[in-house]
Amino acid sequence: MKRVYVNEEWCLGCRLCEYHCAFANSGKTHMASALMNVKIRPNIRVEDDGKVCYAVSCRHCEEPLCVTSCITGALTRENGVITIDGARCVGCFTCVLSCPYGCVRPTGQGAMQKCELCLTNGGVPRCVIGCPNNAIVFEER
């Protein structure tokens, strides 16, 4: 299965990836007008400790944490991929606090968020596109 990659030594810590990541999940044709004034909650994020600029993202588990620990059902793995149904989702924070990555985080509307690799997008990451350095790959190892 395909999956996120990114190669630390290259990313310039831009933050296009979250950009590009929040765009794709704005459900608007234009990037201006979907994130103007808007504070922008993309499923990646990149962290930055002084010396090392990396993203992070969903790493689809093959024994997932958030899944089992989900009280309602919301969170599922099919074919490799866990998503979220917003709809079944209580906004409880288990699989949060259960994710070793801190990957899934809160949308602001009650429900949780987290990658789902642009399955609705496209099928290909937007964040993997939007990197200007290439440090974000969208592979199979």
Second form
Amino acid sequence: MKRVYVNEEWCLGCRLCEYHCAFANSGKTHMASALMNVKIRPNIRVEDDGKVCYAVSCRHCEEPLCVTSCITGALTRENGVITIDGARCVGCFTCVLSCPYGCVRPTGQGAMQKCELCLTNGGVPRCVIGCPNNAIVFEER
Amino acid sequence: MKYVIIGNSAAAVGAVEGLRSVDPEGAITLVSNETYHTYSRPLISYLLQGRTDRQRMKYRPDDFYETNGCRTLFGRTAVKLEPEKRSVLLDDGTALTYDSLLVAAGSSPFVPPMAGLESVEKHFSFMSLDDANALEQALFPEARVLIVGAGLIGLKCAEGIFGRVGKITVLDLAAHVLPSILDEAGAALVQRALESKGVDFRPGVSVKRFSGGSAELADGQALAFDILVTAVGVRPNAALVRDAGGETDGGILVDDKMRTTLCGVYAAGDCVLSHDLSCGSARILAILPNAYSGGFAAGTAMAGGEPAPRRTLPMNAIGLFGLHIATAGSYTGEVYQAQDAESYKKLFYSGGVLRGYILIGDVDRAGIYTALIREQTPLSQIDFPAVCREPSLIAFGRAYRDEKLAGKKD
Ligand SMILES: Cc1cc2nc3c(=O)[nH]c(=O)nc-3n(C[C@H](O)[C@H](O)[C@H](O)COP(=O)(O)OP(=O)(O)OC[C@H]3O[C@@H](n4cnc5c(N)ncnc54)[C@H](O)[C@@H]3O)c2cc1C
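Alternative state: the form predicted together with the partner chain, after the form predicted on its own:
To see the whole picture, the full complex is given below, headed by that same chain.
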């Protein structure tokens, strides 16, 4: 099954993945209008301590603690992809408390959000398409 | 194979999914004294707040029982286990036979003996959808509500009815709110948030006597109220197993396959004693994630499968009036502490591993800390000072990231 993997040695720390992710999930058609003057909340995040940098996004774990811990049943894993039903999520943060990678975060509007592999954005993750250096890839490993 | 499950909540649903992961065919019967489609118990306060509704608070989709081939007997109570006959007796006289049975009976509110309690006309617990509905019926805009117990359930109840009543007073015998999961300094932040909303909190006090709509407190004061909610604590529903001769010690004793000491009888969820790996002892872990995962393990084992090893610990995420709290593990050992205007953080470590934490305000990526406790990661292997400052994967080093983020096996 194809997943998002990161090649740490290729990451430039440019954070374009964060912008592409935020744009893809904004529902807007123009990048500028989607991102101008907004605090973006991407589902992929670059960690950078000045020495190393790389991007982190949901691993779509086979034994997903976010799903088994979800108190509402809003998080589910189907065909290897973990998705969240924003209408059922009440924003209790139990998934935030459970995810070992820190990859579930609040939308700012009450519910939580996470990487859904751009299932509804054309099927190829936009962070991958937008990465200028092949540091983020979508492949079987 | 014939499976019977007593209960219809998180542990029971986990068991159905565990059973079906191994045995797609066997007959499953769910028995519950509640009459509803499985719902998320913690959402009853969100229901009163209007942040969810009866449809959205269902823990599983409408077709859950159908999809999983479950027969449901709702509105019935299991009254007696007869393990030697592999049979369970229901309150209407029916006897159900089984090959294996799961007790997923959860817990019940504990109402301590309080003088004059029977004279209180409007007295509620806050554990079930029925409780929430009954409480909602009693609410009116000027109502003075007294909540006894400032634990998770009492405070969630306060949040649930906030804005729909005139005044809320919460009292607790303990010196601060959320005594089982917060320290004094952390609790002070939560108390401030409550008080800024006008919720009256009275620490270190109990009710000596009720008479009608008045509570005489141990410190001599009198408090008038219209509605009383008791939320002092919960007790595991262990009687079915205990009365049949199974071992219990507060909660039901189970092994790593969730087997009780009764042949063919399993148990999971709020009714069992769990292993708390953060302190190494057996405790009641009355939290939903533990109920689901215990149920899943039980179901897997009941169907003859090998359940994955479970690593269990106390962990709570609570939002109260917009303030977020995340806690996990045990609060022993040395402490790393950081605090600013918006957030409060305490990490507890001993024996070279993280034991517990308290985060208030900023709970972003708290799961990285939870994982350190759960996996008992040697702190010598990571950049602990860095992870104390901010939870990130930087501290874990390249090999860990190559495995987790790049899918490399070695
Ligand atoms: C207000 C509130 C807020 C909460 N918030 C959180 C939270 O934020 N996070 C969290 O992790 N946990 C929370 N909890 C705890 C969580 O709800 C429980 O840990 C979880 O529901 C336990 O699931 P269970 O399946 O073990 O038992 P339960 O949910 O208690 O279900 C047991 C079921 O068995 C039925 N039953 C019992 N005995 C019998 C019998 N003899 N015959 C037939 N049926 C029987 C009961 O009626 C019930 O339907 C909260 C609880 C409450 C009340």
